[in-house]
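Read the single chain below, which is given as structure tokens and is the form predicted on its own.
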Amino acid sequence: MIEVRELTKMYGSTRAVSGLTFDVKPGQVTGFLGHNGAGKSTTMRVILGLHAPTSGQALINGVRKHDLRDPMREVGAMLDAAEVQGGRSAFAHLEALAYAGGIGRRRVVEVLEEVGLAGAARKRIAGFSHGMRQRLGIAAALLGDPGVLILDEPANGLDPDGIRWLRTLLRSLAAEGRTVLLSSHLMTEMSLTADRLIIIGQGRLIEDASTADLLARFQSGVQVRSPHAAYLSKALRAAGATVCPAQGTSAGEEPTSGRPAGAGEELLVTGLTRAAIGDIALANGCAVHELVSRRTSLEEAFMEITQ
């Protein structure tokens, strides 16, 4: 478990966290979302003691970084991937942190075997891509087989197959009852990974809560497609809907997404249910082609929070 409390970072003047408070808990993924300069990357490095807090605490099982028993059997993290050895071998480079940790040589077939480098295990890491080596660091990270883990955008330089494969590798992580923390600019992939979602500002926090609470609370209507969408709209006004077109058509006018202008004119509705919307169509004898709950993306929440 990680617990951040009151912490507070400052680098002269300039100040990068302040007063943060949050937990993450074992058992799930948890997302750490934040625009550039927001504070995420100084908060996982005060977590991982390679900065000083100016004041406050954070603690890897209720205890600092240093105090650790046993440091890379507990935490494992990845917070730049380019920071390697690039005349080392990547069997080299982990063999190295093996041995400073105490660990085995076996362990570092594993984890190789574990992120596909097993093939690249003997090439030199300066001829490794950018997502080779993202996967070198996680292999890294794993090396100690902790508990708990940190990566900072993780993701970066993974094609789409190297992405679903991090997706299915930190879910079974998390099932397996370990504590990750996930940083990403990735939005639509870490709202298929995060359980959980941690966003700051500024240093400050913003939200603290579960992916689907919060995307729960940034549902943005219903979209209706009806070829009486201006009989239509009147009708769902006067039953205290609020309609606006969607995609760029006026109820009455043509449409302008490329449809046909006989597939009817899209309409967004808030303040009724779907069923609701259903019933005042058939009352009215409006032909319905189209009645689906329209899901804000994590992108469009994420954006709208941090305003």
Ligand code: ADP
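Rigid core (definition): largest C-alpha set, two forms, superposition within 1.5 Å. Everything numeric here is computed off the predicted structure, so don't read it as measured data. Positions refer to the first chain, counted from 1. Compared with the form predicted together with this ligand:
Once both forms are fitted on their rigid core, the CA atom of Y99 lies less than 2 Å apart between these two forms. When the rigid core is held fixed, the Cα atom of A230 travels 2 angstroms or more between these two forms. If you fit the rigid core between these two forms, you'll see the Cα of R274 move by 2 angstroms or more.
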Second form
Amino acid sequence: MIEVRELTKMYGSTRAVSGLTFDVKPGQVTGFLGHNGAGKSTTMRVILGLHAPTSGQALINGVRKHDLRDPMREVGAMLDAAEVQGGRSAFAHLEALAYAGGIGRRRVVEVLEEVGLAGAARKRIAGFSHGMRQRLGIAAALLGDPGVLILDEPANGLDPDGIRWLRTLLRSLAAEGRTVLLSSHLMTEMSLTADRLIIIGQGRLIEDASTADLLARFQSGVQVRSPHAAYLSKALRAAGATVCPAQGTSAGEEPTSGRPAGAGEELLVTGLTRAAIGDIALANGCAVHELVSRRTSLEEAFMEITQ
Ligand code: ADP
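Let's see the other form, the form predicted together with this ligand, since the form predicted on its own is already up.
The complete assembly is shown below, putting the previous chain first.
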């Protein structure tokens, strides 16, 4: 469990985090989203005791990171996979970390296998790809078999197979009852991986909701393509619908001449079912070439929320 309470972090006169409060619960993957500079890394660094808060606090399992009795077995983190010393082998790097944390060599072998680096264990990290460094960073985070995991952009540099592997790994770690907090700018991936989303902007909390609830709020649209889009949109509005041009068209605007609009323009309609839209189109003599429920992507929801 991670608890962030009224957290504020100033860097000189820069307010990186401002009065932030949220919980990250066990048994779930929690996604941490925000534009660049929103304060995600700062928050993670404060949780991990790497930066001191200006005010407020961040607790792991009820205490500050520095007060954890066995930190490596309680929390594992990856903040910047590029920070690793390149001259060592993956095995030597993890072995040194394990030694410092009182963890046996057998666990090093286990985590290297878990992240798919067993075959490269004796190779120098300097020759590793970005994706391999990410895997190594995740291995280091897992060394102590911790109940809390904090990962900053863990999917960076992974190929599609690697991203799928990471999703499965994080979901299974959460299913075991662990607390998993991760940031990512890969929205589709986040919507597939995270049960819960915390969205911040300019250091402040914007959203703290389950992924399903958040997406459900943006899912009521029906996409309609019609060669009579402007005319149809007027009829739909008269029936109480909200009609917008789908991205990149101007079809939802009021017809200026009363004549039907050009071929195949798209509308995004909310407030009416697909059946009702079809009936209204028929009653008004409008051809419809497409009539589909439209699921808003997390990326679209995120852009709207953070605007
Ligand atoms: P994010 O991880 O969401 O991209 P950061 O936490 O890195 O955001 O940054 C939040 C704000 O704090 C930004 O304005 C950034 O420039 C500033 N900042 C981050 N780290 C430092 C630092 N060590 N010194 C000064 N300013 C910083």
